[in-house]
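Quick heads-up: it's one chain on its own, the form predicted alone, in structure tokens.
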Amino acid sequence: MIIVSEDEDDSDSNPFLFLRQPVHDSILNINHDYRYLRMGYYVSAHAETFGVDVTPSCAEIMDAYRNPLLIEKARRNGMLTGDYRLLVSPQGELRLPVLLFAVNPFTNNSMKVVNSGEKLPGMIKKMSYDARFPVSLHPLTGEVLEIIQIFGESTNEETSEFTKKFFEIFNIPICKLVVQIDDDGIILNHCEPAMKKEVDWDIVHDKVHEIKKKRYENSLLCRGIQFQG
């Protein structure tokens, strides 16, 4: 496995370098922003190109990155997650408060509580770009958590167990989940990417020094060699 970070001190390849080179082994992509036509992005489309196995495929980054598969693919998967509509104009009786989330590749860190009802006819056309795209619209039930999730730890304790399952479902390292806490327990709203300066780094290169430490005892038991220490 060859680890692409920008972080020098826990990369095989910088996403740079990498991208300019043919694959051959399977990569694990290690950034903090795998938004569609983004470094992280890119770098997973260069390791598929070459038929090698990626973490995260493009595949898992589009499940998780837009709203509606997130949503449909956490609950398959046994995770709590709320009722959402998508929409592009206000249709109908809609309840408040609510959360929307912009559908669309562009936005970014979209999360807007609309609490009145003549804003929302505003904002949703502002964030589907003139009903160009849908916007995922989630009822306000709980108290609203932004957590980074980082190979599955949680920046929330709280929060620890779910973010372990989440990661065992959609399989992307490192990322911000919006999540609303109520009486039913944790209930999953929208996957973007983190911030680099909210990512606790010293986790990261822990678990990377743990699938290091794997793959290099995983390459002696190949060879025949017991790993000591």
The other form holds:
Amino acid sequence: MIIVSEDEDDSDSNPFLFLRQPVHDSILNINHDYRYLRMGYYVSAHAETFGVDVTPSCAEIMDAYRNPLLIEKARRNGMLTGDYRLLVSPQGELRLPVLLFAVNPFTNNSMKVVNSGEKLPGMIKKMSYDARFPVSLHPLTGEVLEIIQIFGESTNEETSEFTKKFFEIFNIPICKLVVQIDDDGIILNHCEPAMKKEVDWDIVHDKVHEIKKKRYENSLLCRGIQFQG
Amino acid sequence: MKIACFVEAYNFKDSSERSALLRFKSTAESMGHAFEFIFKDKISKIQNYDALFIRAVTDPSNSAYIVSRLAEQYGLRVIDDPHSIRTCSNKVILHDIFMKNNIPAPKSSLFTGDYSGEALDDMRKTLGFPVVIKTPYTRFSSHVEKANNEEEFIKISRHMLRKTRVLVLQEYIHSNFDWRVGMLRNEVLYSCKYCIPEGGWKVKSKINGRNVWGDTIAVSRDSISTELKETCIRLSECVGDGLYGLDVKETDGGYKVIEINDNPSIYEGYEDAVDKDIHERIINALVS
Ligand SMILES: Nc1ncnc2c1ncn2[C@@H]1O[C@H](COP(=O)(O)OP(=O)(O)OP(=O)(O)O)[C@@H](O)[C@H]1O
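Follow the form predicted alone with the form predicted together with its partner chain, if you could.
Everything in the complex follows now, all chains and molecules, and the chain you saw is the first one.
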């Protein structure tokens, strides 16, 4: 497995070099931001063109970052999700308070909490760019937390089982999750890129070393040399 | 079967596009299927259908991708499927696919902003001038420019790099028209010539400050050369088995593929002017 990263010094390659070369091995693509049209996305796309396994794949990236796809996938895999609605303009009876997430190509860090029925139509209009893009509405039922997920580990101890499960399902090495904690448990609402400064790079570093160690041991085993200690 | 056709309001503005959409509907109905137009506010109802046909502009970052992926996951037959959208919408990914599969195409390279003398020399030697510069996300020729010399290249590319970290550079290939070959399930569905308007170099060119489209001349799919057909089949197979429109230049040195589009334009009286069965074939692909 080859580790490609712009962020992690001990990676095997950086994205700029990687994109210019053919790929023959499976790829672990480590980035705090896998958004479409960013380097993190291109690394996965390049690996896919060469038919090798890549973590995360482009489909996995899109499934995590596009809110309705995230929620549907989480549901199918038994994670708790809110009763979300996708709207282009204010319609029908809308439960309050509510969390709003933009589902457009431009907005990152889009969470808005709306408590008042008066403000809701204006906010939907704004976030939908006047009905051009959908907005995802999630009922607000618990305490809202933003957590950073790194290879299944969480920056918040209370949610460590949850992030483990998230990583198993979504296969995104680093991301920010918006969740709510209420009496039923931890509800997944949103996933977006983490900011570089929000990531605990020591965890990433340890992970990279673990993978490299395993890779080295395997190569010794392949050459018939028993690994000692 | 119940077919959903995902559209946006703009799909009904041009009368020949509107007529084509209505032709799809009447064709499906005459074949015994229900055909309903759905808009983005009904994305979450997609599981109520058996097949999805997308006519709204596709891109991984717009609503069409969401409906395509949801439909795929609910087990619907989908044109355009998410994999084809992800692949065809991005010129950097296409560049990769062309290289990997030895698709005959203009010489091309990726550019990430290295303006050193060595890099510019290298570019001049391999691609020469004029050079064509494209952003990954261009469509309808909107972010495709031609630089006639190094000065123009630096100016245009610097401007484009403000919005993207990678550009695709290509040798310029002069032609009076692009072949447009429509593919469905890796077979040729229709073919036409998209002509370059006089005074321009793209099918949609800005001439005296005005956008001008060249003429479309439909050509029977049976009459195109075997070489063109085989080139198109080979590239189509590299992407998937959906509905694609390939743009190809005919040169003295053989055919050179410019791009493969998912979601190709189908306007009444244009692409369907000679091969009249394209609506029926597409509906068939959605229901069988
Ligand atoms: N290397 C090239 N040499 C000459 N002309 C080119 C070259 N690449 C693209 N063009 C012309 O520029 C126009 C747009 O190019 P291209 O198809 O790559 O971009 P696009 O924005 O995806 O276009 P569209 O959506 O209209 O198909 C086409 O008319 C094509 O013939």
